[in-house]
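The chain that follows stands alone, in the form predicted alone, written as structure tokens.
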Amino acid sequence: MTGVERCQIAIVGAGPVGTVLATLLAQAGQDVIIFEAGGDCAQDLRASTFHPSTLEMLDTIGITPMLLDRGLKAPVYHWRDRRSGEVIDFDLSEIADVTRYPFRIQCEQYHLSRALADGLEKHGNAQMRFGRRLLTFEQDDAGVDLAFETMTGIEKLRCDYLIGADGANSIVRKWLGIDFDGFTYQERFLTLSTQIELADYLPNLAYVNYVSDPDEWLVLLRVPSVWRVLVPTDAAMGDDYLRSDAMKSGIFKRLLGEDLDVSTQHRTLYRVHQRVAKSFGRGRVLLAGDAAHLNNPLGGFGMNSGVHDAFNLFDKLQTTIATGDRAPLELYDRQRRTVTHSFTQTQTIDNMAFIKGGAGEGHERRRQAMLALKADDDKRRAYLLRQAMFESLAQAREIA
């Protein structure tokens, strides 16, 4: 295409991953831009955890240090019983011998987004492009023409590789047709938002918190500005109502039992998919993150696979922008498709089941479960190793 604007790399989407891989791709020496839809680096309000193994990986691109001097450190967390006012705990200092960090960071997914985002900058090879909205691509044996909308006109760009980390609606996934297989859970779930001190009203709190119960389970997590409290809520009660004052007003009274009047910075509905794709790309065409695979929020796996899929697909297109060869993409797909299904997806649904579950045989069974694990030394420092996702990292390094 003579005279159109050429890459080498060309990303979707300037979240936590699209941002992390081009950080990546700069300071290896290749040529890459960002397109953006928004004016800005979207300010998420879902994901705030970084689990250990990440931190590790982000420290690789100088990003860390910022998420520690922005975030809390959470080694402990909680799991809860509501009714009972039972606590399970957790440690991740015990793994303090195969990590400099044992802990989670509790910190907005957005500072990280920013910081890179900005960081791009001093990169002659790297540039973000914000106001861009995808609408169509065509690959061929040696490249992808693209075609964006901007407030004035059509840009269009050629790029050997195109990644899409363009989210969960990823327009890169659906023009490659790829099916986005699993389901989508009945309830909406609804996060609030509050600068009232929560450990005021409840004790022992850790900053991280899974709280179960039949009726109205809860994730209370503390980010340094705000509590956040996710709920699930019924669909039928409509979009305004859920995030009504009422609404607000009856979840902190059951949760504090105190009638109080508790002023909240956000209210956040959503729906919660497990969801994978087929597959993670196709030819010059790649995904990763949301737009390749998506689970529910206990745990906070999301964006730490998506950021895990990040630094897979730059060693891998490392390689192939070295060599020619594509088998290094297509293993790139195997592995993450891999670790998503008998992880991500695996772990969370465990998850969601243990937290609704506040009642019956199946709880208790796996309640009892869990202080048996927690009882074992060899067994708990496995789960710790696996909820920090150094298990997930090694399975994956198995797949040829």
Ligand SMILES: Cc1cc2nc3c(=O)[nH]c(=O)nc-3n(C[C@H](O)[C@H](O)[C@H](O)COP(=O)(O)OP(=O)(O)OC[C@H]3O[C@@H](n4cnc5c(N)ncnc54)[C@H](O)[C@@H]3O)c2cc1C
Contents of the next structure:
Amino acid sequence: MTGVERCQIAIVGAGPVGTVLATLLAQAGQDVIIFEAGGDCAQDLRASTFHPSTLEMLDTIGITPMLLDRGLKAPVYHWRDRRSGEVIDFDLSEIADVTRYPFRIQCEQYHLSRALADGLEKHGNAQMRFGRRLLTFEQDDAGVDLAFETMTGIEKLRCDYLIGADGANSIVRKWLGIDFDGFTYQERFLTLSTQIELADYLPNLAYVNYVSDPDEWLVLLRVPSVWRVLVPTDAAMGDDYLRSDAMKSGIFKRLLGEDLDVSTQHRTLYRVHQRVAKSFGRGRVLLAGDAAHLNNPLGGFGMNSGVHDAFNLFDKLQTTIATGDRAPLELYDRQRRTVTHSFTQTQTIDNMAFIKGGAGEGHERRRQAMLALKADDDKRRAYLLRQAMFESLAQAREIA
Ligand SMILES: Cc1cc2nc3c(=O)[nH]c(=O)nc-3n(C[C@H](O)[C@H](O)[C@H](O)COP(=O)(O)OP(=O)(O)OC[C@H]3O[C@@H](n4cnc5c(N)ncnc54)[C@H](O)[C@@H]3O)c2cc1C
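Show the form predicted in complex with this ligand, please, because up to now only the form predicted alone has appeared in this conversation.
And the full complex, kicking off with our chain again.
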């Protein structure tokens, strides 16, 4: 295609995963362009937890100090039982010998994407292009031809490699014809955010709390700007009711035990999935982050595992670009897909079963298992390393 603009690597999607990968590539001297459908990086309240392993990785691109500065340090998190009031707490300070960040950082994910986009806009190797929606692409042995829709027309470009970091509904994954196997939870999740100080009403609250209950389990998360309250909703109820004042007042009355007029900053409904792409790429086109895998938010692993994809893919892409050998890209697929199944999917599905609680034997068995690992020094340490996502990284490195 003569006369068509060219670049080495095109990334679709300016979420956390696209911006992290673009920063790695630009800092390594590759020529990279991010194409984003929106007019800016998305500002919605989704991920809020950065795990220790992710903070270490992000330090290598110089962004962890910003997260430490803007975020809240949460060394301790709680599994709580809503009915009995039991609290099982875990303290990441216990793994301070293996990480310089023995805590989660609670910070809204858009701070990461926006700060990295700022850096990319100033970087000589990178460009950020907002208002470009990828429509279609076609690959051959030597490159990939892309077509984007803009406000005023169609833009075309040819690149050596295309990365789909375009989220849950990834058009890149769909054009590749890769199956996205798994399931969708029947109930949707409602997140409410409020500036009311929940800790004034609920004593001994951590910044991260998973509260189990068979009727209305909760996730209570502190981020610098607000408290976030996440609850499951009845599949039979309509959107208008779920976002109504009556719904909101009921949730806060049951939570705080008082009929307060709580004002909210956000009321957002999410459909939640457990899905993994059958392959994380084909030829010169690769998938990373939510484009490749989705999981429920219990444990805070979605964005973190996407950032882990970005670092793994960066390494492999570097080798492939330098040598022309595609084998490293196949290794990326094997390593990241394997740990997505063995860790992220398994752990989040377990977390969902636990938080749903219930009076049955299953819940009591899981509760006893958690109490047993809390009481055993070795098991507790192994659990903390797993939750901090060090174990899944080590597991991926073992896969040849
Ligand atoms: C309620 C909730 C809470 C969560 N909490 C956590 C948490 O605490 N910790 C955690 O790790 N994860 C959490 N997650 C998951 C996390 O938000 C996602 O895993 C993360 O945003 C994925 O990042 P991404 O960059 O892959 O995709 P996204 O953030 O979805 O970014 C994709 C980008 O691609 C753009 N795009 C899409 N299609 C096109 C196109 N055709 N052309 C151009 N651009 C396109 C979109 O506009 C978007 O900006 C949570 C999710 C939810 C719903």
